[in-house]
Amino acid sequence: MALTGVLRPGHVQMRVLDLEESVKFYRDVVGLVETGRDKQGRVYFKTWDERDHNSFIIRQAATAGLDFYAFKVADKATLDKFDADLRAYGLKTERIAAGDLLETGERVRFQIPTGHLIELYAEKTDVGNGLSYLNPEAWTGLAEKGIAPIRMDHILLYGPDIDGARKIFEDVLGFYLVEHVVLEDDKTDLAIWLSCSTKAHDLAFVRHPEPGKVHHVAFQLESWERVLRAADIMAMNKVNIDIGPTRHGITRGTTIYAFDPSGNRFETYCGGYASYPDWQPIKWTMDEVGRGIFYHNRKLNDTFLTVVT
């Protein structure tokens, strides 16, 4: 399992209204590093604790939303076997060359029954975090601009059939369950998060009638502190926000979700558990599943369920 097949989460690319627009919101308002663009007009982003050279890409297209979700694998040979399990396991899958993304290597790409086109890796160019490897300082002068996350964490994927998606993620990339929301019928998932590592959860699904949809995108930040002054920058940019700060049930994270100026989902996010493989999942009912997403005021707000891209 994790560590020795896929490492974490590891790049973004979604689709924005007005690049330029974009660009300067996650720039100057979330604080992402921007690290180069490419011949497709494509804009490369990496938050300023990560070391490789991007994590979160975005173009400019007719319709926001998800173009796909890429996964770091330890090693090119870990790569070529996912290739070949996923194969095996009855999907189809496209190879796409080094350096078609900037600083990236050979990606293999296949598409989940949610209808969404998930990618794996080995290798992207390490460009540092603007620390030493040797004797480091605590942070940079990045840190404190915009929200300035830590990393981009996990992402909230809207599709079909779930069940499916769980058992390639589970039975081939080595990624285990660990918390779920069952409907009435105490047998059906509405909702999963799974994780490849010791984290609460790298990646989560919720059953819904349209494929391929994203609910959000993820950005870790290192403390509820942290969480709150986002919400500030957030106010001061007139940032729409759609709810939060507030605190999940569900993972115990800390969090606030926002919109930027695509209609592109976001969240700041901190905390949750650690988790390991050997535990027993937890399960959440119905009538219990507004305190496990907003653990506050207990209760969903409307435009959290419906508003996806």
Given for the second form:
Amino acid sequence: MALTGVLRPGHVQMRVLDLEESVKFYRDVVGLVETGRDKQGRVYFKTWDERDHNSFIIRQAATAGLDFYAFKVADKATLDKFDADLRAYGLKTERIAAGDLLETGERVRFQIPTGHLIELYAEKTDVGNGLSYLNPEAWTGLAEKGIAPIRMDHILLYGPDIDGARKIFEDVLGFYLVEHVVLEDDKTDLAIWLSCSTKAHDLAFVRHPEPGKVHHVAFQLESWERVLRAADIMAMNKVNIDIGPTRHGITRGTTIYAFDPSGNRFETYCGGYASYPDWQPIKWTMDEVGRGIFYHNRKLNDTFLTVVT
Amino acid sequence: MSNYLITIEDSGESYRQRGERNLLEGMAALGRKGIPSGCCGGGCGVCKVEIVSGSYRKRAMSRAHVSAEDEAQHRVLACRIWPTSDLTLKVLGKMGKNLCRERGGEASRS
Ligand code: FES
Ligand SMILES: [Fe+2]
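Please give the other form, namely the form predicted in complex with the partner chain, since only the form predicted alone has been shown so far.
Below: every chain and molecule of the assembly, starting with the one above.
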């Protein structure tokens, strides 16, 4: 197996202000599949094509924003090894018992210097995507319901010490830098895009004075045409679109940024090139950052650096 | 259909808000630069205003931006309130800065 260690983004838990309104939104507009509810009142979703029980979890709270973001690792031995490595690196880790999240094994949780809680886990029940493991069809009816993304793809986090966060992901967890935006001093990164796979990014950070903020959670779509279809669905449902459909210069992904009913931004994203760990990172400078973030109109909108939850 | 007079104390301007729009949508429909369009979901806090007079209906808004005391003092998020009478408001936070900047800009152009 060539893909070892950290396999992929696994689940994210978000806070919403009104649970049932948000359930309706994520189920009927985004087109996620509701897979369960737990005693704490959390609601679990996955995309139609994901096989593990859940990838997107919401709970009602007094504030919007991110509770934690998690990556699935190869197996339990890998989980134990990362736990030990993170402690040796000087981080505090916490073990959360299997079953705390529905159909999910033991989790290792730690806080990174940007203020965010990150988790690793090795086990989540395979509930399948509705297609057979033997001679399957290509898709199911759920693939057409709502925006219907394929997977929970990545997250963009905002916080102060993105260099410290980057070191943990690179040195302990095996991520690598794919692209970065460098400030006028030609040294300090304003933003970094990190990968644990051959995706152009699995995780990204923007330097920001307040810790623990989230810019967006991204859902992957299959094609640019599906991105346009997502825009139509957003229009029909009066979803507050932040920007798009457009393209990112960075990662080359096509995109829409929009807001859920609690003001959490989400992205419907397609494409992005395949990258490899031996590739040289791509660097962007501040005079071209507009084109880097929004390739077509070539400027940042007012909300990119300021509106977060 | 509802039809209320909304007065923005900072700039002295007023407008009529009709129908089921929230206060931020109404202000944005003025077409003025400087009215920030944030998340429109009560989560990001950029649209904070103080309602000086008038009544409104409200929905849950993030405690990260509106404390219980704020809420009691009618310092609320414009995207999460719906006027139920004529209103007078003051803009706060980021929106206030933007409005002031815009007014400065207009003054220097004239
Ligand atoms: S626009 Fe974000 S809280 Fe009103
Ligand atoms: Fe993204």
